[in-house]
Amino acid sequence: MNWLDRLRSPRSEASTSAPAIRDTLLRWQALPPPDLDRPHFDARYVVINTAATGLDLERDRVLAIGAIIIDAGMIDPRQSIYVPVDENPADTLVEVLHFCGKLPRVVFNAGFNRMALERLWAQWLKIEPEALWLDLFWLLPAVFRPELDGPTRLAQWMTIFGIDTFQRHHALGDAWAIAQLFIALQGHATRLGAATARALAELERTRRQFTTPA
């Protein structure tokens, strides 16, 4: 058993039938919204990441999705999911949606990951799930305030924090690294006064408004 086997949970044996997908969507829609004012040490987030053939939303396609739950500032490897995206991914996509619930979603590079996932959900499930997305591409420099020519790539931030993972450029492997970065960010952001998901969202909004990425 390798690192990936130990980290990811066994995939559920969900039915591929349309009624099963519909029932899962109805249960997801009935979930209550998350409390965005709950402090990080008492909150749950889901880190979500994709592996794709490239980063062009018009030409490239998603190959796999990985996600990990962060609960009260801790990563629980038992609460993770890794699913390949095949040519008929409705069942896979509803499984990911069910796993994420309505938790705030943490990504690195929402410009690709969020857009790609929302396109897939819209195309195959005919829904546009509403959720709060937090993008570490913007939040890491907003919280740690590097020089203007500071890091912009995931690999650079991993080097700065000495973070490693069991497999780079893998949907779940990079999600594992992003989750560790988010935990580091939570502690520093709390000391700066951004102690909740809502406060992080406002911090990201301000960073986006006043910064032009390199």
Contents of the next structure:
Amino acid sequence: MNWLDRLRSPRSEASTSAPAIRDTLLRWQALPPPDLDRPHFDARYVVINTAATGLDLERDRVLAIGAIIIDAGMIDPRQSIYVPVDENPADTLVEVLHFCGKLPRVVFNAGFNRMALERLWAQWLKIEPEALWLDLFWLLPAVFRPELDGPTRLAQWMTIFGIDTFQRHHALGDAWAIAQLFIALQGHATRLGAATARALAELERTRRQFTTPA
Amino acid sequence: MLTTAPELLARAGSDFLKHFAPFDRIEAEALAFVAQRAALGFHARGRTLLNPDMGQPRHLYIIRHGTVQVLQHVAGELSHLTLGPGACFPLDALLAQSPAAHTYIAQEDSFIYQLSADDFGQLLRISPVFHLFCTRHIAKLLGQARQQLQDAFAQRAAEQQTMTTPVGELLKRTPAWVSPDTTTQAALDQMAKLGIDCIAVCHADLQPVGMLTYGELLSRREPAAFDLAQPVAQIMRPAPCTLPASALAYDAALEMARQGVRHLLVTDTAGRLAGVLSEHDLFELQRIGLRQVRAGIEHATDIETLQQAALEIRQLALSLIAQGIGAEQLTRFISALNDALTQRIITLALTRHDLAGLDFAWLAFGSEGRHEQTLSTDQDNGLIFVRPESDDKDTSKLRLLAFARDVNQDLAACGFPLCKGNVMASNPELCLTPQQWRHRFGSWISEPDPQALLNASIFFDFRVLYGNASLGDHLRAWLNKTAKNNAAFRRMMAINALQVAPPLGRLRDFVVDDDGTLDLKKTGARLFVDAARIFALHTGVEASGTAQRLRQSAEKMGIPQTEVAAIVDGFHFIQSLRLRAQNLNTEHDAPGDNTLRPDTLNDLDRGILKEAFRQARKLQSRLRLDYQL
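Structure of the form predicted in complex with its partner chain, given the form predicted alone:
The next block holds the full complex; its first chain is the one shown before.
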């Protein structure tokens, strides 16, 4: 069953079949796949982050989503969104999807953020948008602290780089910190030879295998 | 209302920027403009952001986190300057629309904002404060003039700089204006009452629509035919020439020449009338140039004219400070003009005192001797003379002392207070023959007690201001030889110099007095001056200026020029802070003249001041090493 079939399915909720939403989804679907082999200085990424009531996927609820485009290694305040996730968030979720396009998605802790977002999209838009996800949880130590006992928390990385943000544990506040970490990572990863999204994905995969027991 | 993401991120940017000049005083809209449009990038350590080969820079950079090293090539010499958070660059290149003059390299991993050149241009237009900051302060901050400007060149530069004053600062009175429906008679009456020859015609919201000048009226073909009861709108010059307040005096002069007018209307950012600028205002600006002041001094025939000249020197110095000219050039200016003034006073005194046949020279000591006069200097002078063979009753000395008393009084009348320590030529102890001076210096060198060391610090910085220069040269040569051969004396001087440490704190940035101030002379400039004097005596350098002493002795001691350049920059920065603290209204040598509250500085200046004190510390460790202290 492809995603259009799902949209047509009689079980889908009213909001997903609203014409505006369907239109946006169709346009999103028609976007060309991202070029994963562009060097960072010429590529676009989207940093995406959620704020939730907690970190338990089963019990906790996403409250807000923040996202910032990284264009050629730069953070431009004008290319960002911040939306609350309310009781009936189909409109919001489609807006986020539209904003992210098919750009490689950068998160910190995919285990929660990616899963939470994919669940929301599946639940409310009935789709599973294909995309490349990059997780700084793995990539930062891979580039900056090759030894295995490095820092794990966002706050620790922020301290190391002297990064601050206007509000911690805020979907956009943390997204901004993550975006800064990501541009720093791009700068150093390029020197290590990981100059493209594909190379970063490969670096992340190796790191996971290396450090996660089989 | 929900705040949008771009607003939140822009606020994060402005919250950071507003701690640094000029964003700490920029208009709110201009700050928002920058924060909304500046994109944040990352530059890994060692990466070159800009260099002269990259062509015109396409962005203004503002450091958020990290440091950038600026490599400057001036006169074949390489020097460094480190920029920290809040610093903007390359303002000079962006303003001139030319390639960057220097190379900018990330010294550590740095997060740096960039604003496109177009947005930079827009910012200049919407923000008079930013415009002012760019045209005035950047030359000082980044330039850190390494060049030893020749006096002639500096003079020209000073005159040109005067013309870079924004016209907004030249306006003298609140703008006089009338509305278009005022009768011409009433407008003329008002002009006569105010004693002005040009009046602006504005709507009630101060938007100018025209102006009326006497010249305009008189040039009408049939003045008699005009009915003075007609509204002024009928006769005014419509579509008047206007200039924004941030335009430079240059622009105004150009515009007047181009339009063939004698008056311009100056408007604020909202296009409202801010004032009327006349050609005369521009002439007045140029009048107070170095050349004019100097000519004024040279042609003065009485003390009253010289008093006026002394005042003009201070005004000139203040306007140069305001324009951000470097401390080195500025102190040399002040010294050069004060020299001319003193020489003129001496020349005038010589018409009243017959010293014919006497071989003598007027000596300047202390800061004047070092060419480092600030606006706050009292007199430090003396005389050296050759006693004629026939003179057995000291009559020549008595004649010289009478003459010196006159000169000292005249200098005091021109604003140089009499020296409290009586270091003046009229003091018989300081009117000596070469043999006596050598004996005096020699006794300090052989028995360096605290008083002798203090004396050495004042008198060893002597220079001939008037008279037979070779008397001074011989004394200098003798002094250098004697001091060079007496390591014990230099060691005592070094111990003395090390008694004051730079006011750098371990925990806080600066060690300040109870009232939150620090003394830029005692714990700042002095540290450089004292060390330089010892180096000069050690290496036999004859220069009496601190910067020259440091440069020339470093060459002999094998210290890299880049290192010396950083030290000299430190000294000049402290000197420029001293100059900034002094102003026209304070007396010479007022107690507050050299004190500074570091917490009133912006972060960039604080950073530079800290670096300047570090350079002083470096200089002191060098002394410690040389003399094993």
